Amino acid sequence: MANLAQAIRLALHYGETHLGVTDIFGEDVGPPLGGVFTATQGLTKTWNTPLDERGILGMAMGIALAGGKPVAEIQFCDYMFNALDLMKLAGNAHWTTNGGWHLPMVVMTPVGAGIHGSIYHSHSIESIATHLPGWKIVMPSNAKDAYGLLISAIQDPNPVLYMAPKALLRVKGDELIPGEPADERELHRRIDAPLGDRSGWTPNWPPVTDFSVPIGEAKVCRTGDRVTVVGYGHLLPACVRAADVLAQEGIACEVIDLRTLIPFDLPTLQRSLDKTGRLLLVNEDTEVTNFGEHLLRKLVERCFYSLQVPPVLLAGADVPGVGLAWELERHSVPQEEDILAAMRKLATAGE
């Protein structure tokens, strides 16, 4: 099975060979490195940029406005803050031209904690990014969705922010991407660059297809009638594992992978909460003005009379950054044991 970084690479290959992607660029995106997480190795449309996030975003806007289809990477989302004004302009473009101009650009960036990256490589930015109108925003939690969401992002006529959880980039999927070889060793031989001299290496791409995950469509990962658990990205697999533990105790939790943050799948969330009456929202961004608070408001407005107990947001601590030491990191963002405890408490509240 492909890991998440390999899935991104496969989708970009399909994009440059079948979907008209003209440029894939960013810091260390091109040869010889092929991205700090190896997600752009072996691609033909890649090139390297200076260490300039504003320049990367400005270049992507220019290429898109000139008729190209770029995929730009901000090496770590932690360095996107100095370019938020350009993100605002990109999001405005279609609206301010009364639909006259499209901006078919994808911006990829790794997000979140879990790699012991300390204060400069552990941010989550979805609460800020979702406040910028005009962008679609996606975050996969597994390799197959990573492939399918990126295919959809490339096909979209306007800006899409593609956020890849850093902690999951080396995690193998449990479902094959259509066209992916079943033997992961074969996949490694075909698309992973060798160590050392790569000057004569070219990948032998498998025949992957245009499989896509629709933007705006959530996925019910576990069904249940006791608690609705909504997550995405890094912490979604932990939510699933916690639900599996509680299932052994006779507590059936419904786990929903949001997959798309903007536009999010409100009908799926509403149907689940109307059934369970209990809501837990989980993410690793800081709790103040958290994106989960927006989801909570929307769901309370629509499902108020279905609620049996107050809904709960489990999010990162309100601290300026994530510490390098493991104990600091694990107390800065929710861990699996925290999710399990929150789910169990909510499931038994009011009894």
Second form
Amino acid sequence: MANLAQAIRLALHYGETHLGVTDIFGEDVGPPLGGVFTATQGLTKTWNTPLDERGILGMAMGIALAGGKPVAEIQFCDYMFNALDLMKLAGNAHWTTNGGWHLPMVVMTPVGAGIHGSIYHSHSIESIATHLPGWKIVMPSNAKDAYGLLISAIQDPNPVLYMAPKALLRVKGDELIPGEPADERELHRRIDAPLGDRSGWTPNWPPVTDFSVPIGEAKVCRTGDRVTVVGYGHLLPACVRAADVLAQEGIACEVIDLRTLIPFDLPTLQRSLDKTGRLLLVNEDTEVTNFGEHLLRKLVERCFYSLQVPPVLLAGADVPGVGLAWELERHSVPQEEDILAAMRKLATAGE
Amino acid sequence: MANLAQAIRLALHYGETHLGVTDIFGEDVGPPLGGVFTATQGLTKTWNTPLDERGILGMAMGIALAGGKPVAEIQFCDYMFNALDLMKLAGNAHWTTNGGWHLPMVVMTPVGAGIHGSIYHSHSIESIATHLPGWKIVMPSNAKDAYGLLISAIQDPNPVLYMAPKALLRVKGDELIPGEPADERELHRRIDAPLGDRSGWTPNWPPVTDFSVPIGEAKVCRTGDRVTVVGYGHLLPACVRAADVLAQEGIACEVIDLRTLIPFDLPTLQRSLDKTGRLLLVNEDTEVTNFGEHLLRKLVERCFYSLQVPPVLLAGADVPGVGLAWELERHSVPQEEDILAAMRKLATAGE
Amino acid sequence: MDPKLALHIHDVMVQSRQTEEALIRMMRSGHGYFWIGGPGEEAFGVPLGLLVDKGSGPAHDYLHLHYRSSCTVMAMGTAPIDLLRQMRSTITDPFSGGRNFAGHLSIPQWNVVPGTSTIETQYVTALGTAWVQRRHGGTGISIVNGGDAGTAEGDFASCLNWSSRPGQELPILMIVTHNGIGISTPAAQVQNTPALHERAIPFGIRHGRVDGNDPQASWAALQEAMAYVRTERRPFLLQADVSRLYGHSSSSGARPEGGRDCLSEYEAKLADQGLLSPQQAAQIHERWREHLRDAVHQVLKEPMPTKDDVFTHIFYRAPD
Amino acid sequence: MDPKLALHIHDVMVQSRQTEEALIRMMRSGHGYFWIGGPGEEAFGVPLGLLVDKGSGPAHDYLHLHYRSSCTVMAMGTAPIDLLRQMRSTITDPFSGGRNFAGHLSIPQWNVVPGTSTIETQYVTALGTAWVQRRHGGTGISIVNGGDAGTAEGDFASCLNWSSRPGQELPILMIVTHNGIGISTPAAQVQNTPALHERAIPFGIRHGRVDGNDPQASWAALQEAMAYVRTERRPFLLQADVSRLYGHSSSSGARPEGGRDCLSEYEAKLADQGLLSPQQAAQIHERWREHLRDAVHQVLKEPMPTKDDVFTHIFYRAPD
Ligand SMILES: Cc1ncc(C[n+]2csc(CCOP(=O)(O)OP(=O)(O)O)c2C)c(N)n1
Ligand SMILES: Cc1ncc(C[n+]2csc(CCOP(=O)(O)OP(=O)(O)O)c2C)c(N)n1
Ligand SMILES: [Mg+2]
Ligand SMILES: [Mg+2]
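Structure of the form predicted in complex with a further copy of the same chain, please, following the form predicted on its own?
What follows is the entire complex, opening with the chain shown before.
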């Protein structure tokens, strides 16, 4: 099966051949490297930019204004913080012009910890991004969704922020993307650039399709009636594994992959919480003014009388960075064991 | 009584004469203007910078590193979004160097709506700022606190973000700042620059003192047992007025002025909510991933079993800007009547 | 210069000045909250507008404008009443539906992209429209303007850098309107030289400087710069020295501040050349003043946004 | 150049190269997660460190360093073992207590300010230390260095602009170490000229370019530039052309990439001059290699941070 990086590459290939993507660009996005995570290898519309995030986002906005369809990359979301004004402008252009202009553009960026990235390559951005009105915001947790959400992002006529959980980029899916060869070695031969000199290489793209994951639809990954667990991106697979452990013990937790953060699938969350009365929100962004707190408020508002115990947010520690030493990272970012412990505690709280 | 702008000016005067402030700078902060809101008129350490927020914050960080005590201004918080990476670096320097360096610096910036500032002069920044670890964050709602919090900010050896609610800058206090002349015309004559040519003018500072409002202490402005209302800055006076209206009807609401957002006074909030069981959080920042949601989560965690009805956040509409036409602003930013209605509803909910 | 053109430029300059004055009167009478605009920039801004290749899409020029550019869009054909609508914040304001400050323009059908207050950001969005135009070919270019103080933002350097990448040069006309000040801060206090166009030198970008108080010199300089950008498909940086006649904005009173007045200078010149007598000039002013009086009356009758208008156009939905 | 100095420079260059190689070995053996460093920059970075006026406070130089500057702090006197500690992320790492990547330096007692990964931000923080030094007087200066690709960020332009304000010039030495590439992107693809020092021209800032592979030329260029900044209290922009010998970082394998090797070139030159035979050079390498072997063993015994260390030093509290 494709991993997330391959899935992104396949979607971009489909985008540039079928969906009118005109430009895929960012630092080291074009040849020879094809992206620091290989996600843009072998494509035809890729090019390398100067080391200037403000120029990258301004370029994307201008291309969108002039009728192009840009996919811009910020190499790590950690490096978007010098250009949040431009993110705001991209998000407000349709509204400020009373519908006069709209900006069909995608900004992709790898987020989160999990690769020993230390202080400046472990950041999350969803809490700040969800506070910028006018953006749709998605984050996949598996290869198939990575493909389908990127197709939707490209098709959307609004600015869409596509966050790629960097710790999962090498993780293979367990479902085929429609059109993906069944044999993953074949996929590798066809679309992964060789190490070393790549100047002669061209990919042999498999016939992927317009399979998409609609923006705004969460996915119920595990059903259960004891605890509602809402996650996305990096930590979602850990939530699923923890639920499987508890299921063996007869504790059935419902795990929901949000997939779209803005606009998010409130009905699905609400239905689940009304059933379980117990809520665990999981993400790795720092915990003060965290997007999970928005979900929590909305759910407390709507499901207050269903709640049996206080809802819980398990998020990143409120510290200035994810430290490099393993014990530092381990205690800054929720780990699978922490998620399992939190689920178990919630499942039995108040009994 | 001094208004907020005068109070800030008095505190800066005290800072530059008694607390070692070496530089007060930003766009139009120095002579001849003394700040677009007059807050820096007549001081001796002020100077004008290039129109470059990144330079301003970098300069502040460098001055702090080299043993100075800078107070930097970002003219409107709306213009800080191109430099949040620098805010992050200022906040992380002590931690990333394992205590090696610390940055004693103050960043002042006017925030919020209420002056018909339209899209680019009405922004709030607390939701994003509170998500940047390593910063202390304060916001006064009256002149005396404006003075006392700025003294504390200057004395603090860490980066402190001082948000000035721009709609209140011309509002007079109802308590004298220690050392302030009792006659406000005298104060005006002594410290307000004349209109027109100011080149010959010098202020005649009153003997203000080191009166300070400790960082981290909320203030209970009205006591009551029906609803806990937590606000700060611009909308706090409206909360108080609304509480006074309800008090006349026999509904006693407890209004708490948070004053310090980071680190905030959780015990005071908790004590109040355990008493009332009803919580209203009020601020004007947009409502998705809003700092009030952090307060809400912490309070739901701690006071879950005291809560009688769902807690409520009254905040800015989730739209890309505060529109200029009055009806647009009125329905984007909570108004006094909205606060009153929300308090009334909460006071009687579930009965 | 052809006398007909010379007189047309004058007429639009008067229209523009009278519009700005009407805007200031509206603001003072409580029919608007805030004024910012371009009195003192007409001698440059009007020729600019007249020379624009007006239309929609990359075959035509894109405009990334400063908040002192109303004269430029009036030269392109915008009716003064539309500017009054934005001052009044009516729902009929075609630029922003009552949402944005006066002079923050947006005209999709003429490639006038959203005007913002965030100083200098237009210099990076201009890169994108120019990039599309580079690929599109033809003669359409991207035009971006801004003030002298704004060049201190990194975005100005970004524009110079990105537009001059070897083999990927962009058809972009960068303009700096230099009025010597930013709000209250004199340029000489914060910049080592008034010759800001020289910032182009290390990037190998062609550049020039013109007396923006002289409409004929401005016309010639713009024509030359535009011809270069249109045909060579390379960037050009043009500095225009202008006046800020009525101060920064209504925050500073929107009062005369001194400085050369390009309009009265031009009228003296046209009189010298026997093209326009002072009486004729006065009549033109009077005609526009009357036009604007009527327009103000009209605008005051138009509807304002309501609560529902807060929530429209957050996301675009393609028509089915 | 005095032979003693020439040999001392060589010795520190070897120390530095051997340290980088030890770091790469540690990373490869799983004793560290990530390597980035400066092999190929020693001929410039070592003279730089030796010429620094080392100390604490504005009377001495402030250093705002790039992530390829370990050779510079070793020239100042940092022991190689401290760099190994940061690679290993031990709690004894004096720069960050195991929190930051290798080569992200911070030495309060020598004015080496916090090193960050955010490209080019050091160019704006340098303004502040230089501003304090301008006021302080004396001969202390602020030194900031960064790569060629990084000059595309607005912060580079900000540094040029702020440091050259008339009458407020700053004692700041800006350095660009030009290795012709940023990660995988050749400079020639994104910048119109390799002469980045010419960015100083429009700001009236003195500037120069030196072969950063030649320690003696580097020494001379630095001496001249520093003398100017120290005494004139004005900015200087110096470009040093260098090599990126082992690639960008461990992400690209930390493998030899080609390019001139300043160390072997220098050894050939010293041999020519009869100052150092190949055998003697080999002995120096061997001595440092052994030193580093021992240092690695030592570091592997040192304690790592624990859970509690996550939460220390978020806010500073002054000692009572
Ligand atoms: C990013 C940003 N910072 C600050 C401001 C506040 N501000 C508005 S206009 C202005 C001065 C602009 O001066 P200049 O660029 O010379 O243009 P001018 O107004 O003189 O035409 C400032 C500081 C802003 N709008 N945007
Ligand atoms: C603001 C920012 N953007 C992107 C990156 C990712 N990044 C790290 S190093 C690098 C290339 C730097 O090239 P250059 O400035 O030439 O320095 P060199 O590594 O060649 O010495 C990039 C893009 C970053 N660290 N910071
Ligand atoms: Mg100006
Ligand atoms: Mg480089």
